[in-house]
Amino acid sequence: MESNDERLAIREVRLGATRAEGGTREVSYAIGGERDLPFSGKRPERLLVALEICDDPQFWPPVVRDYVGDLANDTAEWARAAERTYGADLVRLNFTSTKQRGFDAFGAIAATTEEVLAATARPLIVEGSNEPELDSEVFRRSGEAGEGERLLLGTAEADRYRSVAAAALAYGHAVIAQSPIDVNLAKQLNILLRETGVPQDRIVIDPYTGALGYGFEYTYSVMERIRLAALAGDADLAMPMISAPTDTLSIREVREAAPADREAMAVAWEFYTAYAAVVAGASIVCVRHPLTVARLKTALEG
């Protein structure tokens, strides 16, 4: 007999760990699930917004440094404010600091993820270095660091996937799997990680987003083309999708806006973008203002 997990057209994932689960989180969450295209039919019991924090902030957007102020200096502490204090329902903490020439303290990865996973409850999703040589080491350190806690590690690219495979499969975690706004790439690279190891129900889809009138209506297109191909029976397609809007920060209408303007612009863009994603099919939507994560959870209980 079918399971009901087989029925489902969209896998689930599930994220964080409590400590029923063999974690230290206070909630746990599953995305997907769904058998209908957005909004259609019944609503997914959660759609989660994550707040993005980094651990080194002269690599970080200037209007959000601007707004968060000395939070910026203490990555636990602006990953407790998020959780607390913005009402996240996710931290994704980026390791921006190996963008720095020569990086080579990884023991400080480590340290970071451990800080960061006792001053939240909530599940956490890690980026690493965005560099191939460095990955290895950052998503070990990273991965290991949070054993237990199912964590979110992104990303997995087409050139560089192994050893963000590796470290979910070593230590229990899922994948983040980005592909450049294409259908057959994202596929692709799904069925590189199945073959790799990682299991179905331990991949989510990030098709890349990008800014509204900065390619956005390519990512709406290709999320809706996904999510078509899943609900006809394309189990390679077949899983939940998370959005990160980042680019919204940091194209012309947001840095040319006037001082008085530059904050309530970038939130406009970055809101509008996220929704939009979400309407699309997104399960978790990621954000870098936290005044975003408010309004974006307002718009989405109501």
Given for the second form:
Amino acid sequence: MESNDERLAIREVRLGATRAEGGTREVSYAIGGERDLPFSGKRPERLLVALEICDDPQFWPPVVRDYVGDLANDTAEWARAAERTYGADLVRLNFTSTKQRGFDAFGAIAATTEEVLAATARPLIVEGSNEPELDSEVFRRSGEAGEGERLLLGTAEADRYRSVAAAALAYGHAVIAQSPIDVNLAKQLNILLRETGVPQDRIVIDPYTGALGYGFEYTYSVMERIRLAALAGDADLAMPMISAPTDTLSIREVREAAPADREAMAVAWEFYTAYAAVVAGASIVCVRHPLTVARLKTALEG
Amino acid sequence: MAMKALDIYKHLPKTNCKKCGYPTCLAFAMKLAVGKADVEACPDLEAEARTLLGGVTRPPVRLVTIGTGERSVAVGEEFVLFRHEKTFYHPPGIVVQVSDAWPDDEVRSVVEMVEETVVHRVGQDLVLNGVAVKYESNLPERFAEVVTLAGGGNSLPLALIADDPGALEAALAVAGHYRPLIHAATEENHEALAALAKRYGCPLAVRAADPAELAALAGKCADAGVPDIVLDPAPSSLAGFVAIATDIRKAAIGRTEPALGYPLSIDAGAFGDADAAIAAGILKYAGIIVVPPLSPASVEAALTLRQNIYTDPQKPIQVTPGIYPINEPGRNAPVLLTVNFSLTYFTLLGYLEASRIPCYLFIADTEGLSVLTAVAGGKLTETLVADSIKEFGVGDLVDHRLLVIPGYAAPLSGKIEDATGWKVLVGPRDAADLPGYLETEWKT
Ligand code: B12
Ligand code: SF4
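Having seen the form predicted alone, could you give me the form predicted in complex with the partner chain?
First the chain shown before, then all remaining chains and molecules of the complex.
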């Protein structure tokens, strides 16, 4: 199935900017570029593992809080540890603080983005607000604070993509486009983003990842279908994919595991879901438990 | 590619003698066309027709059974490259490896673990499938002894992992009648191993690193009289496994290389991370996955992934809509509305049974969609609820007119009240909170 036809390739998306590229990162990554099924034909330059962290740990899974301890209260230190100690290729910063009732600390959004950029040397994924009313301000502040760094900004959805698209366009970032486990919806959202002016080489598809045992099989097949459509020449689906099995740590098997087994269960569940997403074609997998990062890195090398 | 039923029919004797087990030659042709029958079943076929039809009507991946009896595992007989094209049919057998160099106790405890492990999910019992005994002692009689210790194939299917014909012969003397998988024939030993496989009627794995060599080896063993073959592509990396397995499945499905039309096996212990290898095997076409002893967390995740990947993508696992009494409810017991997605039902059932609260589960037909999905997709509606109340006679079961609905269905509460005349109570979103909610909120 290998082909030399340029049109059959998944588009390359650049994440992060080095000094030479106008940012401050020590490395930047190019994801995408595949021309065949995952692991077949020309292999992508690299597959990336992101560790997710947040700025307000009260909204974070207890099994991760127990593991990272005090780090959870210092977002910049947590980000540093994600790279240096846990070995993540990049950090995904979630602004969970925006879940607080009456949130209006927009200044902190900019400050935290800057601190995390200063604490890390690799490209950064920034997950904006969880509330549509806050979107435009949160994306603007974080987008502005990361200007020149070519962040991967999330998350655009069909009914709320304008704010994140605007911030990406204004400050030169890439965008995560999420649709609920459906090829046609993924395509439609990409078209909407294109019409808004977001260049196609700045879009990463998030097909939505159901947890293993809780809908993952649908995600797996939709990822395969997206990839096959792209390889067959559908330009609106020819973007790299990102998968974040965020639901995994709140499923019954993890929550209700005996305390002594909970960590192992959380890591096993995240690992199996994320690795399977890679086999289905994901270029970036995002996990929350630090132990899952090292395991994924080993597995992806083997 | 596959042949149509009528084209196949042209080559059959057309006597409708029924010796094949089908009422007519045409009925047999139709089964052959979908890969569900074996040409060999018709005794009156001309040799030429037999060869021709054999090539085009067998399933692209042969069905191979390891072990005998209740716990035997049948793998292969797959028809597609991607599960969304139709479905995958035969989940891979996961066999846990022990070594004949281990002390007896260690072997025994692994065998017990395999026998006893059951993960209950959505109404199915998920199990590990067998034991692989690896020959490392260099003593054929010790190999046979450990094979006996592993049940000899009587209780659990076995894989016998050895290159040495002598050791295999000793083991087969003990376990040969239970169809163990002989693993694996190579360029060096294939004649002796094929002879053993033929003598005992056992499936045989063949191993070679290059697909062309693998096909040649499989062909030789088939010619030597071994019909049931498993392919071990001996990959040097996991990425390599995924790539080779994909190529082999393509060749099998496209019938470009019939000698590759067999299930694959993978040794998960041979890679940096056994869990990754298990996942890769499940996702990419392995029929037999040999694994090192696994932690309970790995077992549960692996069996869940296998269940996920091998469910029919067109049809969620469902329960029959209707009224389900739980914990012997009376006429004042709460009525709880939910959907007919199995996962939803079994999740609720687990919590409700543990709580001992008597209640009725009222399962509406959302075509197997979960609550949130059914609400988002317009499959759970006030009309459906009103019609189902009538259809199931819910009003005749209880003296009250109160309906507890899932928290995620809250947007429908007013509409359901209007359409049914029942008073709606919006329950919690998470089933784990349901017993607590009923204890404090339920009053009639
Ligand atoms: C797998 C999945 C699918 C599968 C369907 C699988 C299935 N059989 O249902 C597919 C891919 C087909 C699908 C399709 C769609 N999906 Co969908 N899907 C999911 C996913 C990942 C998991 C659903 C699941 O299995 N949940 C597990 C079961 C057990 O949950 P449950 O039934 O809700 O039951 C729980 C509770 O409700 C409660 N409960 C159940 N019964 C009762 C009863 C009472 C009385 C009480 C108190 C509680 C209670 O207990 C259970 C356990 O806590 C979710 C994401 C998520 N995190 O939920 C999205 C999700 C539900 N889907 C979504 C959407 C939008 C859709 C589509 C509309 C998209 C589209 N247009 O195509 C379609 C709709 C279907 C259609 N077109 O008809 C959205 C819904 C957004 C929203 N908040 O409204 C979600 C949340 C994803 C997202 N974030 O975007 N989906
Ligand atoms: S055994 Fe052969 S000849 Fe007889 S009915 Fe079947 S297909 Fe026809």
